[in-house]
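The chain below stands alone, shown as structure tokens; this is the form predicted on its own.
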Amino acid sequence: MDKPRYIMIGGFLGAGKTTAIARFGQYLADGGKRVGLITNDQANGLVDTAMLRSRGFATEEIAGGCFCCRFSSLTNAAENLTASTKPDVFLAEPVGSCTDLVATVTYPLRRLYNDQYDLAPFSVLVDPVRARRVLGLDDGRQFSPKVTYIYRKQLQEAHAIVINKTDSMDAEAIDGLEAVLKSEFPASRIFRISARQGGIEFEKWMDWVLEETIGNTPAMDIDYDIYAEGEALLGWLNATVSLNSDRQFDPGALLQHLCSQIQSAVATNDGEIAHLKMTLSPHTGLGDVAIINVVRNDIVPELSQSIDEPVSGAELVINLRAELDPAILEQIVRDSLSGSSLQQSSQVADASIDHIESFRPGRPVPEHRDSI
């Protein structure tokens, strides 16, 4: 019987990893395979699960740490979803802060794993604006050196640079950014896609992850005193809010309300959102889940999923990932969710936080590092 393939895909927060995993997973199971995801963040409570989840996924969280840290809830995870559904296919989405991973996971399961699975090469997404800024070729709000430290790192690990949502940029900027990812990377292909939309790319890009094989390049040389302090100046933030409500609301109007006084507010704080990620799901629904994503501070808050009836209680979680104090991002959501600020979206709801934790990321420790 072959091996299972395991694949992992990467990107810096923001890039659609989840989008792209969820596609992948889909066009994987229409197709007769089973599939095993592995999602992962620093705390608890991710939003990234629950949708998975909600598409009928099996699906392992691993929280507390990257993979890299915890190399060891990785592999008991593959082993749980091995026990449980048995899976053709993993499909690992790392946490968008961390790099390192070809050297610290991939690796080490070769060396460790190579009996029981079969690795992709490592693929790392990107989101066309963000990657402009940082490489220099448009203007916009951007991360502090030892942030964008990390993103470039990613990009310099990468296998595969995976251009993802060419649907929201014109042709000729993304041939742009194309052009100088080779220039800067050139041991990496390049592909360019919509997680979004699908398509002919998409399927390109997976059917080379699927069959590719991993060479054996060294690892790359990485200052791991600079990535800690780019990591710790990131504010993480995970809560869960119950709503309730005499009359029924709109959950993609206060989704939307809500995302929107957050980045104003993180904006005045002179800060920048890398992630800001809320799902709502319904106290009387079978299932169904609203979803926002929000990728920077000058961006309209959109919904990728939505609820079509008015609900009149749920459970709201949020994810948001900034370039900002932690205790500075918890008042700022605890100031959006106060009935002053809910009043003025017309969504007269009672939000009442059930958890709430806000934390910068410790400094990354492997558990494992193979040079080759």
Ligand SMILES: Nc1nc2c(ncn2[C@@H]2O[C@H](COP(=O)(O)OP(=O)(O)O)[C@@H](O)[C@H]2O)c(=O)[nH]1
The other form holds:
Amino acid sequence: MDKPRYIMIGGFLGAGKTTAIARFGQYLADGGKRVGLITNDQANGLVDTAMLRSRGFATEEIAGGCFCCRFSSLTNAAENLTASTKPDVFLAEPVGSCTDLVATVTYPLRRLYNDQYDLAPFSVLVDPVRARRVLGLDDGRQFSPKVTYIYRKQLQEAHAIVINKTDSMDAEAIDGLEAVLKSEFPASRIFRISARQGGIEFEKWMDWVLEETIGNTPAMDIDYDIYAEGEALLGWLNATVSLNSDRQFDPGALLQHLCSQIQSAVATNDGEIAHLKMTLSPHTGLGDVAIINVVRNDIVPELSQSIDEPVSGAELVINLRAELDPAILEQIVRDSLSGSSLQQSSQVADASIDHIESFRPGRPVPEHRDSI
Ligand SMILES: Nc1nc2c(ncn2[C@@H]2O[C@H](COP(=O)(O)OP(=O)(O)O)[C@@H](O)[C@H]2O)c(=O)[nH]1
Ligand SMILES: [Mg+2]
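Having displayed the form predicted on its own, please output the structure of the form predicted together with the named molecule.
Whole complex next, starting from this chain.
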């Protein structure tokens, strides 16, 4: 029997990894393949994991550290999926602030588990607006140099750089980005896709990922001190909140209000949002959820899923990753949920925080590192 294909899809926070994995998984499932998904985060209780499971995918979550630092959890997760689902294809999403994944995950998997998994090359997705800013093509708010160091290292180690969200930018601007990526990272294949829309370009990338073998190129050099300092500049916050009101409120309008409040407060504190994702699940209802995402300070909040009916009680889950002190992030989120902020939106609801945690990722210490 053929070995299952093991595919890792990386890229910075907010690049579209989860969206791409959900679409990739759906194509495979529609073609009769069994799929196992592996998600990863520094904290647990991920919006992503809940969303992927709600779509019917067998999904294992590795929480509390990244794949490279928890290599054994990664192989355990794959074994659990094998026991439950026997996947033909694994799709794994590493933490968006991680890099050096070829040396710390792909090569060790190949060395230690070559008989069990057929390893695919490593794709790194980019958001074209963010990438144009990082590469100096456009002005606009940036991350600081050590965070940008991680971003560029992600591009440098990619076997394929995948420009995502091509539906959201004109072709000329994407051409300009592709030209710079080609000249700065000549060893990588470049694809242009829309994970949101799918289509022929998405299929070309999938075919390549499913067929291409990885070569024996030496892993890139990386300075773990700068990498660790870059990661430590990022603040992570997860919260679960109960919303209750005597009056009915509009879930979408409430999410939009909270999003704008958090965006402007992060900007006022000189921070930059990498990814803010919130879901709102009504206490009553048929399992519908409203979802909102933003991937920069200066992007208009957009509901990717909405609920038509007003509600009077709901659970709100917040996943926020930004370049800002986590204590300040926590204060910002608490302020946005205060009575005076909620009243401003005329969406009167009382918010009580059931759980909140905020922290900086610790220094990455990989279990394995193979330079080739
Ligand atoms: N316009 C557009 N938005 C996208 C596309 N792919 C993802 N997004 C949006 O980008 C945001 C982050 O996506 P997500 O998959 O959660 O990113 P991740 O952090 O890399 O897993 C969400 O608002 C997505 O709806 C795309 O192809 N086009
Ligand atoms: Mg994700």
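Positions refer to the first chain, counted from 1. None of the values given here were measured: they were computed from a predicted structure. So that the term is clear: the rigid core is the largest set of C-alpha atoms that superpose within 1.5 Å between two forms.
- Fitting the two forms on the rigid core leaves the C-alpha of I307 displaced by at least 2 angstroms between these two forms.
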